[in-house]
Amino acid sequence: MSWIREGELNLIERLSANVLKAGPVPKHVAFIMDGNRRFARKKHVDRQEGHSQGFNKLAETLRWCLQLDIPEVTVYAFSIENFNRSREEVDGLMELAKLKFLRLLDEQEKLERHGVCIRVLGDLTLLPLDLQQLIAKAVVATREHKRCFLNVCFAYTSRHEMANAVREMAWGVEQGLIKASDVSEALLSECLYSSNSPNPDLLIRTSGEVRLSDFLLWQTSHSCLVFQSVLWPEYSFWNLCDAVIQYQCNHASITKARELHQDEQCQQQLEADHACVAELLHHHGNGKPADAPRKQEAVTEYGVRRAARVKDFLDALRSKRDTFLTELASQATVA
């Protein structure tokens, strides 16, 4: 099965999408897709095929998605915890995946067409090498696409993500690129796998699970979370329209509660600007108290230090995980 389905929505489906673009749309959607393993026992199949199916079932969402005018979508693929379960179902995972993105480097024609972007978020060294490989081919050949973008979270879950993030941040005070007291929440977002794209609008899952397995922790906590009964392999537009009913119920208060959060992220970082000033105005000053147009004249110095320094970090942390994607592309084989 394509990565990208083709084809148009029925005339109910197309009346029923632009009712709904009528109103705010999610820009991004995630989904964590429950329910593989429950449709395989309900249909009488191996669990291998429910997977099979399951992601048969994301590549009609995907054009439902596109369709609708919502731009990026965040899937939950696999799980870090996932490596707990049997190894035979573990391996047909991984072959799966193999399968999956050598499909995908044998579609880059339609990827560039529709401008697809492929990202793939999570830690890659703990699959297997020639997995890895395939996986940087892939996000490599498709990095530059930007009309539309799709995130696959495998190896991952957002606990790992943020301790990741936390060691990023110290390696940037190790090599001198920050300081100490540059770390703060908004730094912490910026060095997150999930850098690149908005904060979801909207986090889906489906089979009737009521939590969030590790998924996201951090970037929903300002997003419309729907939780559905239907199972994953099963899923349809309609459900989708009913989930971005609920997101267009909800986005005024989904909204002011974001532009608060920004404003307090704000302020603390101005606060701690003044704190780091006073310090440094104490430590080198005569032991007489700064005026106040000298303290706001230095505070507005410090905050464009500090954000210079903050950009020299990210811009090498980003060409730090670009060369190890590119490196590890370059060594991919491709049957």
Second form
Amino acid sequence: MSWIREGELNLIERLSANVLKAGPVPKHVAFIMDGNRRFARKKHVDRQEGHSQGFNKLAETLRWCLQLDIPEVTVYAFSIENFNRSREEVDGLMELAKLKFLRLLDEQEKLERHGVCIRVLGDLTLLPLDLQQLIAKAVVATREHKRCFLNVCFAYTSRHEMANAVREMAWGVEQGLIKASDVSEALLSECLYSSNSPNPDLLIRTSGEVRLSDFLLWQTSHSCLVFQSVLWPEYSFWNLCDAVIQYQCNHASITKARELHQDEQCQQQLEADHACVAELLHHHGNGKPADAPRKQEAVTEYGVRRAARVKDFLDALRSKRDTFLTELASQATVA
Amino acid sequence: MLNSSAAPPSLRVTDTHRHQTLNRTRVGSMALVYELVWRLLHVLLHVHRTLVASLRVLLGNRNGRTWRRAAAALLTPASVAGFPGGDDDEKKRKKRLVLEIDGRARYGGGGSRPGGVKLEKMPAHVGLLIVEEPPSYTDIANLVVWCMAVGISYVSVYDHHGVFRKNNTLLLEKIVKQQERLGLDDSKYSVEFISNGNAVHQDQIVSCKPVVQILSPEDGKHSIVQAARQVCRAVEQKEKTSKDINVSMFDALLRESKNIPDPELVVKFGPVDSTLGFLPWHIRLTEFISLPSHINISREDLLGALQRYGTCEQRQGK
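Could you drop in the structure for the form predicted together with the partner chain? We only have the form predicted alone so far.
Below, the chain from earlier opens the complete complex, with every other chain and molecule after it.
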């Protein structure tokens, strides 16, 4: 089955979609596509068939999202914890992934026409090398596309992602690009795998589970969480509409909470800059307390220098990641 | 070969132009209709929500819990409950009632759990997430006391404004007071404290074994950033390298400054379906259960949520 499902909504669906679009629509939706195995058990089909149907549902859901003007979707495809499943199932899932990424490479033209950019978030090094290369190739092939974005979390857990972000910052410190005192909430966000995306506005988990299961913990701290009881392969357009309506009901209060959080973050950054300047003056100054305007000036100046450091570091990080992917992808062509 | 559209170009242009304007007005008026329908939809949803809430309060005050539940069940279509509600699941509710009766019978017969609840699975850390304004300290204190009474050893209270943190002492005082009041008024509770063996004097419970932790956004992302800065400082001083950093190392570091165990259960009170910054590192496997409000909350409602947690299955990636 294909990644892109072409097709139109029927009249009632289209009308409903238009009504929903009159209100605030989430710019980024994250899915925990849970319930493939339960679906297989329910329908008395093979477990692998359940996973395949789950993938087909993903293609369909992506189409619905586009029709609802949702330009970005992130899905939880494979958790690092999933490596603990039976050997047979893990191998089956890796095989499915290989097939799907090969298929994706076949469909490049279609992806280009729709402007779909595919990103894979996770620790690729945990995967078999051939799959790594395929993924890298798919990501490199679609990275210039700008109309809609699909982020596939593969070999991913959120804690792993956060720890990795800390490691990247530590790397920046080792390289002399940033100072330890430059570490901030904003910088940590920029070092996550998801640094190219805005935070999800809406997170949907199917099959009635009420946990986040180590998925986007950092990014969804101010997202609308919707838990639905439907199994993922049975997900329908109406389920998605239901979730969007809930997002709309929550929109005002969550926006307010986000703004509050944003203000606090700015405040903390300012305090951090003040502390750094105070320390610098203490070390290099002649011991005399500087007067208020001079100090203010110093803080602003420090802020500018810090921002420049952070920018250089982020550029270096981006190019490090790009090189990693491009090299993997070129290995694939050679092989 | 002659083209079929051989009309003079000027005419063709005005024609398409007229067509476009027509289209635009049609699209414009449709957009208006859509917007009206959308507003209507949300007004209806809002009315529905307020109606349910006021019915809850009205019937709750009259002690008509069964009626209240029936009304809530009638009024709440399953689809509009974003977070799993504590009130909208008929099957679980029945089970809960049975269990409560069961528990009471045990108590009468000198059973081991005088509180009247038998939980299949006891969460060690329960987070109470209040996303509702204004907060009612008495109700929150009640919730904390009830949690401790069933044997939960770590109860945290969170709001995203950090109001509880600011009024830390006020809330803790309230908790001690409610504890005394509930303990004096109801012999069941005092029996419970003693039988749990956690506390000899009730006012020690807060400071003694069961922990009440007041949390704010500072304990969330902010503390993760603090820990990250600490690691980077160690790297700066060449005490550590970036290669040393991994999940378990960072987890240990985070718990060094403030050892908060991962909550197994978060009960969220209020109309916002979001965690609003509650301990992002710690909620990896946390179950979220939502109750509509903490105002005038009853012990049964809380126990219902705990019971619901007991029926959840954790698969840990399997």
